[in-house]
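Here's a solo chain for you in structure tokens, the form predicted alone.
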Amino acid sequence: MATSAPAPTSPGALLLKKPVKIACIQLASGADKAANLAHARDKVREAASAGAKIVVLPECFNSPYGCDFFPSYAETLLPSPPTSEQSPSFHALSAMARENNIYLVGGSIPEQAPSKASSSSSNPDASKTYYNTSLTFSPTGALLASHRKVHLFDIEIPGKIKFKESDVLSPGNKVTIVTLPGYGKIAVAICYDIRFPELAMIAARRGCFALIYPGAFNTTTGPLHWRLQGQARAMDNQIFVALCSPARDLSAGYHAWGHSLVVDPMAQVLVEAEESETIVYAEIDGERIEEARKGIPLRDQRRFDVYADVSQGAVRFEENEE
């Protein structure tokens, strides 16, 4: 549900209640969604079986990524829950959680909605709006939050490449922060996301003990920022960052880099993937956060009175209750 904004985390609060192993699962997929959702089904067993209790898919792990895609791989998620005709994802992804008894952080998929514009457009998905949308799951199979991708991935570097989501997407609107009873605060941020840094900061200031972020960068902007870009937001927050891309393909129009990996609130890399499709594990424990933050005391030394505290002005996030 929306909310105002709780007062940010107290000095000396354990964010992460108790070690927790996090997976992320390097996914291959292809044009086939039955397919796609039944390899991710096997590849989130095999991490629960290895003892993860939060386990990550990647950006679009459902679909190939693109905007030719997404209008036809697109799903309809509200009103919640939908039909399993209407979202046949949200109902494996609530059933991959509850088979194994973990919390599920579903990657992301196109999620269709009515929109504004007039039905009387000769544009026929004029109708529609589409979003990128994270679906983060409970051990139960029960719905937690859903994340709209806000940032879209709007770029061109000449002759390198030129990307527009904005010719079919629409940005969501608010910070997403996941309560997950038993462990603590996340939040599930898409992609592009993690290049604003404002959206990381007003997570971490409300006692988040991670950033999980499914992305699928590409071999152009990967090499270039993709681990900066977790150091980055695990160095300004010292809390975990984990990034969660799908695997390479090299045959798709669209190259993702892979590369996915954890950092620790020190920013150092915990563990990293190559290209291929892998599961990547991560010990994660909430005194490294409090290590982190009494040898380097940030949060002690901010200076309001000189600038402003950005979670002060967050009026739009969501956050579930425990």
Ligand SMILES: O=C(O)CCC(=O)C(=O)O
The other form holds:
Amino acid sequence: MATSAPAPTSPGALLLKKPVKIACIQLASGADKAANLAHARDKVREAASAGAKIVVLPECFNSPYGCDFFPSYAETLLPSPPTSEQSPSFHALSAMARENNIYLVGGSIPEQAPSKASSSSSNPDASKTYYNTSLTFSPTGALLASHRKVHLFDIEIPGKIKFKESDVLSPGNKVTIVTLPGYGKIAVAICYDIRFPELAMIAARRGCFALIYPGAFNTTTGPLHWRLQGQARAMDNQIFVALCSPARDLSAGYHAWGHSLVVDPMAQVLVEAEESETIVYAEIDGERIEEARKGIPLRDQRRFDVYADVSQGAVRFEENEE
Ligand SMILES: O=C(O)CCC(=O)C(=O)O
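Could you drop in the structure for the form predicted in complex with the ligand? We only have the form predicted alone so far.
Okay, now the whole complex, with that chain kicking things off.
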């Protein structure tokens, strides 16, 4: 992993080299992992048949969402590639990307890795570290990038919602920028990561054309902040933003907000789902980024003599080669 980055893309270059159709699959999943993977495969095929070349799945698409579920659904991803016993989801996602000739941002799955801490504890789970991890695959089925959720979802709004991912999960430690050959760069982060504008700003200043967040907001914070966060990250960075949620399942312990959406660089919502299973599509075009940046030229007006440029300095990031 690098701790500094190449110079940001120069103004004027088209960050998205050609228009592309993006799809967010608002997937209904349940407790049966194999069934979830099979269902995801059908829906990815449907999205690709409709012409999408970048397809996004939701956070924890192969399991119910909740701290109690992470250990039992977790898969081993390293060393990469894992065997199909270690990670059926890795192989299913790779096949979905390859079969449909698409870029696939594979939502997220619980990952388990050997713990760096001593395994002498009597608690068997103390020998493992768990992450909430998103895998992105190329149209050949090759893994392009892996993002471990950096900001864990630890909140308590009395009487409404309490969630503490850090009871079970460990945080990732980098910004993830993925080059999609033929198109340009996207950034991938997961759900609560969207609340930290620094991460989005770093990715945007490194030349991404879109920020992609598999997420699973809930029925308390969803109506308050989901769309607002998507529009805010788009507005601040003059970039496309896609948020992909699971469908809402009122029989599950966690009620996802749904409302998967795509926002343009002027912060206009191009498409937004309701709460049930669906696929939302948007045609996105790099000219829209240039238009937004020409009209409101934030990129030339920044005052790094007054405040720091968060995209420079001690930034931990990972970027694949084109
Ligand atoms: O930020 C929020 O309100 C929700 C975040 C969340 O659900 C998550 O990180 O999975």
